[in-house]
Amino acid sequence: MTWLDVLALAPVLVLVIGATTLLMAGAWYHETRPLIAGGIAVALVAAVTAGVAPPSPMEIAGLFSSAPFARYFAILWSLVAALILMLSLRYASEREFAAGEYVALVLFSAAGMALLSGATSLVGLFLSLESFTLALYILVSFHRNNNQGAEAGLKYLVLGAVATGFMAFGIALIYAASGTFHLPEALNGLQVGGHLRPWGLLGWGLALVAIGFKISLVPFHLWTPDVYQGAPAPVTALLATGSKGAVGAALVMVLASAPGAWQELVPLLWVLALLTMLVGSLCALPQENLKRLLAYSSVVHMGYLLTALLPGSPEGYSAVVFYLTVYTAASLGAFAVITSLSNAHGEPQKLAAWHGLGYRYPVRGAVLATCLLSLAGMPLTGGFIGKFVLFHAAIKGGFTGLAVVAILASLVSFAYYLRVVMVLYSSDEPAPALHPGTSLEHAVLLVCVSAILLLGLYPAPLLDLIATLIP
């Protein structure tokens, strides 16, 4: 590794030697607060450097690319890590959290989600999925008193570790039907006279399950409501974001780098994507559990993101690209709802416990309501603009079917959004007065609606910059 590549990694050096000296310093300095406000500052700081650090033309050690593709998501996963962390001041104090573990694990999960956003190896994409990956399992299960937050990070380690190895065989027979690890050649290597090798598809496929499991897709998406529901509201935050988003800038690194590699495997995809739309929708509706009825919606985001995919244009990469921004922004403004409701004993989770809350706390009412209606396509938010995006370059593309089961799958999707925000404004009832917030997650929650709200009323500043990012 070159000086040269040293700099280029300089936002993700910030993240690691940030995680390792609060890791350090928290085995003998127990203060949670120093320490939090420690890790938002190494946060911020390395959204700093990936914005004003020149980008390098050169890979960094034939792993990683630090285009602006990848500085665009190093800067949105450490903003990310930033304001997680800012929630998680006053819950990780309530709770007993070892501060300077919780802080590492965040930040080296930021670091990870940076990583793979960059990915232009099949190595480099494996390493830095199981960094942060590995992260997390410990985050899902940090609470140690919560039995719910135990047998959550319990599931998630079984089938990650399941999916980790699908996805190492499946490395493993790309590079043995192609002979090389870069995916540019390796992709284009697996295929003879347009079609795919016999060991280059079934690679593929293992891929696919792996891929499948971290972002949700159905089949794979049985983990999501349990850890979801189980896990801390800050990392669950982290969870529905940066863990997804950085799998989704990933398949845009890969495809925009070998366009039509996986053209044999539309059909199947067309599957997935059809089934991810349909059972999210279906089993978001019941919900009255307000983080499952999230991870179920959750589902049904990965299933648009993967409508748009298909064609492998440009304007479909560029539409995921967008909506994963909007996607984050409305995902960690929920969750910082529910983190800013939450005192020692617990947190918020069931409808039932959201009663008038609107009223009596009307700007954080008003900051779900905001959210949720985002994340449903409303017009004037983000989610509309995004979803606008994603169906057209689908249509584009030619998969005008599956824009249309997407569209409709949106509209269901009104209804579970405005269950919730009909029972934040009912006056029967009212729900036991909850935790006032504090300063910082108010912050919080002030970021996400402006970012949900401007992207709604003038998104063409950040899309025209993401068409020039795309790779």
Contents of the next structure:
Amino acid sequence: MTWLDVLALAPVLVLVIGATTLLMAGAWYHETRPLIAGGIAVALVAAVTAGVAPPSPMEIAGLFSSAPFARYFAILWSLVAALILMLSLRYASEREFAAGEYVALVLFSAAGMALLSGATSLVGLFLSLESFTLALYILVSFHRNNNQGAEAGLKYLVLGAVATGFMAFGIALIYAASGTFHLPEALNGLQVGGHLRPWGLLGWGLALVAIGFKISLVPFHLWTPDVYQGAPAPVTALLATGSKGAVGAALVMVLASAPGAWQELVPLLWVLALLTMLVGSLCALPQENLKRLLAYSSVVHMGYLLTALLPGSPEGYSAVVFYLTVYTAASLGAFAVITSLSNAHGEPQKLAAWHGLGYRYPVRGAVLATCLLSLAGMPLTGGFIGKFVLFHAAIKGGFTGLAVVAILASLVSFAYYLRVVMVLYSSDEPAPALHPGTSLEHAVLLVCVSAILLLGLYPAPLLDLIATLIP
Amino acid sequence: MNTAPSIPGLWCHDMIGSVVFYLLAAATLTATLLCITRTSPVHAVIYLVHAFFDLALIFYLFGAPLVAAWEMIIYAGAIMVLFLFIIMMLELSPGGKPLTVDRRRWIPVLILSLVTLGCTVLLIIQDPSSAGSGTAYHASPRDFGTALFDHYALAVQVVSFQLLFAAVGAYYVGKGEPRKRGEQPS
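Having seen the form predicted alone, could you now give me the structure of the form predicted in complex with its partner chain?
Next comes the full complex, and the chain you just saw is listed first.
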């Protein structure tokens, strides 16, 4: 470790040191408000550091990159952590969460996500992936008086541990076949005469099972609705945005590091993408629980991402990064509305409880409608531009069939998203009184909605920026 | 498929090495299978310890005595003893019925133990790892320490933070808290 390495790691160091400091403080000092405020400050400082600190051209210890690509995601995940802590302030104090531990875990998971988005070695990938999954296992079951949360945590832990086993075995096989952990060499080393070696194929297959679990691609998605439903709403937001987005970013890093070294996996990924979009859409249609609906919607979104990753083109990669950003804003916004409406007695999850809420709470009704329409891909929202660039990249890369399926899946998605919007604005009787929401929660909603609208109306600067980031 | 040379020292080409390897591999698999099918957690732990012993011998056979030693000390020794300790402390016996002494239970353990013992003796007498070309891959504790705390220092840091937060989380989730009367927010 040199001074340059420390500087290159600065955003992550801020997050981790902040997390441990607040953890220590929380041991003696039990006030929720100052601890969470400290956490928000740490996350914002980390975001600023990631923007300001000069990116090092060298890799850090041969494990992580601090290139602009990794820095972009470090900023994004730090901001997500800050927004989630803002959402958690009232939620955590109503449920008497141990604030020190909660804040520390959220910050540490953001650090893991930031590291994962820049992993350049299989060891770095594995360690950073496990860092934030480990924090999330605990966060999911953080509400100790809630049996659903405990069940969700246990399901996530058991299935996640199995996925970790697959990942470790896959990495071991790739290492055995190529003799290195470093990404371009490891993946290129799997090739013999333009074909993947059997060891490499097996290793890739096992690693894909784990990745499929983490971003819930279809045969491995079964945990998603249960965990989303049982976890506290702010944690679900972190799970839906950061945890999936960071793995998506890592996939871009991995696939872009060795172009052409994974051509034989394309049919496999093609089938995964197709299944993910089909099954996700069909399962989302009959959902009566908003969190489960959003869970299946996240499954479908990961199918879209895979569609644009398949061509292996820089356009596809930048489309994925742009889409991840827009998806993060929209998904976070939707969960923020659920959080802000929840009170000490629970979260409004069942769609039946949402009848007429759009009239009773017009601001939050409108925000939820905007977020859902952005997820569906309505023009004027960021989701439309995101889907446009995704599908454009897929068609240009020669995956027209898959792109058509993706477009059909987004048409179907209008059905389930609009159903929620209809429920929001249809009622004969007055909606039940839920929490009016704090100003901090409204600030989060404002950030999400303005990001969605800004990216929908004027996406060019971000698209240009992302095009320069792709490794 | 010409994959064998890329995996250093996987296949010891002399006869005894292969025989011992397959014996140990079969014993490891059998022990693991028995471990996951036992209803009594204590029996399962015993079989898992067996699997670790056999695995350690396989590592030794491949010319990695350091890893073999750790497999014994850390996995078979520390971790499994901790498991056993916790299982006995929590009294996790199936159905709470007293264990009957059934001689047939001993048969698989005895066979596995004999295989492990036999292979150990064979390895001590013959030591195929020293005869082969595996010496180039011998890592001394010093080499290992240098690699770990120099090249992979950052990885060690990341793991240590992971363990810290895992400990905090396990303590938090496991710590009992008196339930509030009447309400159960979800």
